[in-house]
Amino acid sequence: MRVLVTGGSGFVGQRLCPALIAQGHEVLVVSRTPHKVRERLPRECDIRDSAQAFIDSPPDALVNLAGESIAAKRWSDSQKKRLTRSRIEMTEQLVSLCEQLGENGQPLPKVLISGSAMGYYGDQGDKRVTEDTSPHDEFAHRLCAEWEAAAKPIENMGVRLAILRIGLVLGAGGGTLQKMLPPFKLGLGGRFGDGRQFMPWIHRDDLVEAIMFLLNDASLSGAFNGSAPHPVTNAEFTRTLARQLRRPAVLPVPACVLKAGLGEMSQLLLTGADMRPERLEAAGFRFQYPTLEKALAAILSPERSA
């Protein structure tokens, strides 16, 4: 297959693109700065600055992972607009590409795997969350809902749409652990607030496999929770990470400090959802790293031997 990937130079994309190539697929990548991301991707990748630039190479499948990091900056009104715009504009590019292909009489992609996030559900307390759970209305939900809605028109063109609501992505060299590891290695880690909020997570390799799974099974469409089957609370995550690093974790960060420092963005750290991958598992997907203990052991083994 010829697979077009947005966000291909990101933390997940850098693992997905080589995996697709290893399976014999041709990989097309959209990046606003092709020359800057060239060294992050396999040389076989065809990198262009927009989805429309591939009108002469109609893709068989689309994977949409693009979007500015939600935790990169404090959520000012302007930053909220940037977060939303970065997701919606790229998704609309893919829809527009399909419209152009159709108008030209060219073949349309068979499937779009479009990213979303656990934030779709908002704060769910300790309620078990599946794809059918009603969301809590807050900024993270509205952001994800608009992102998902931007992809929906593609269904009217006969393109299969699978939405992947992704949890915290764990892996070496980036993702959620990148900012957490330095203080924990120094023994300065601790829970956020009371630690009771859930942290749905997924190992990067399992996320890549889930994307491949959705690409290859033509019967799968709709929303899927992209997280491991055993989510943990923040307190459990903290204890497990500290144990894997053989460090103490006795310095909790009070909720009031996070709210003062991060404003509304502190919701990312102080709330969560006990999100379960019910539809993926029902479809037969099996996780290589179903538990946090196993995932962190695999990720951190070089750290412990260093």
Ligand SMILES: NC(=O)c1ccc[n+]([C@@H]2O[C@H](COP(=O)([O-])OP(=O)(O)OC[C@H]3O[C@@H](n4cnc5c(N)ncnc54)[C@H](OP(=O)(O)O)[C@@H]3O)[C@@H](O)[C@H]2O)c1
The other form holds:
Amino acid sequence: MRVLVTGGSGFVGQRLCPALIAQGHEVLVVSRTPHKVRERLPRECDIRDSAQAFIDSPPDALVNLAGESIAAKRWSDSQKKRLTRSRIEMTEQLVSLCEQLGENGQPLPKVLISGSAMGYYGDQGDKRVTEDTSPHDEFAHRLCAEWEAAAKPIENMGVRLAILRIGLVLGAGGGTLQKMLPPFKLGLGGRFGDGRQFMPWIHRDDLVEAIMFLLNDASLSGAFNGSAPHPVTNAEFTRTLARQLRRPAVLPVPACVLKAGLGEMSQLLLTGADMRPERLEAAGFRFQYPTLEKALAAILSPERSA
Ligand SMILES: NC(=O)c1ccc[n+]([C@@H]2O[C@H](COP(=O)([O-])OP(=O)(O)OC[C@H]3O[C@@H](n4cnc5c(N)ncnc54)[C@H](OP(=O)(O)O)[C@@H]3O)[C@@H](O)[C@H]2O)c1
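Which structure goes with the form predicted in complex with this ligand, now that we have seen the form predicted on its own?
Below is the entire complex, every chain and molecule, led by the chain shown above.
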């Protein structure tokens, strides 16, 4: 297949693109700065600066991962707009590409796997959350809902749409874990607030496999929770990480400190959802890293670069 990936230069994309190539697919990447991301991706990737730039090589499948990092900056009004716009504009580019292909009488892609996040559900306390759970209305929910809605028009063109509500992605050399490691390695780690908030997570290799699974099974559409079957609370995450690093983690960060320092963005650390991958599991997807213990052991092992 010829697979077009937006955000292919990112933490997930850098693992997905080589995996697609290893399976014999041709990979097209949309990046704002193709020359800058060239060395992050396999040389076989064709990298261009917009989806429309691929009108001459119609893709068979689309994977939509681009977006301003949710934790990059405090959520000022302008940053909230940037977070939303970065996702919606890229998603709209994919919809326009399909419209243009249709108008030209060129073949349309068969499927779009479009990103979303656990934030879709908002703060759910300790309630068990599946794809059917009603969301809590807050900024993270509205961001994800608008991102998901932007992809919807593609279904009217006969393109299968699968939306992946991704949990915290764990892998070596990047993502949130990379930022957490220095204090934990110094024994200065600790839970956030009371630590009871859920942190749905997924090993990066399982996420890549889930994307491939959704690409390949033509019967799967709609929303899928992209997180491991055993989510943990923040306190359990803290204990497990500290145990793996053989360091203490006894310095909790009080909620009021996080709220004062991060403003509304502190919701990312202080609230969550006990999100379960019900639809992926029902479809027969098997996680290589179902537990945090196993995922962190693989990621932190010096011989591995998971
Ligand atoms: N990593 C996680 O823990 C996690 C959790 C839940 C959901 N997700 C979602 O899954 C997707 C992939 O995650 P990731 O960790 O691989 O993301 P990432 O590394 O932060 O970013 C992916 C790519 O998005 C593009 N991008 C960044 N800012 C942008 C902007 N302002 N406008 C347009 N494009 C922009 C960049 O590509 P170029 O610089 O090449 O243009 C970047 O490489 C993201 O949309 C993210 O929101 C991730």
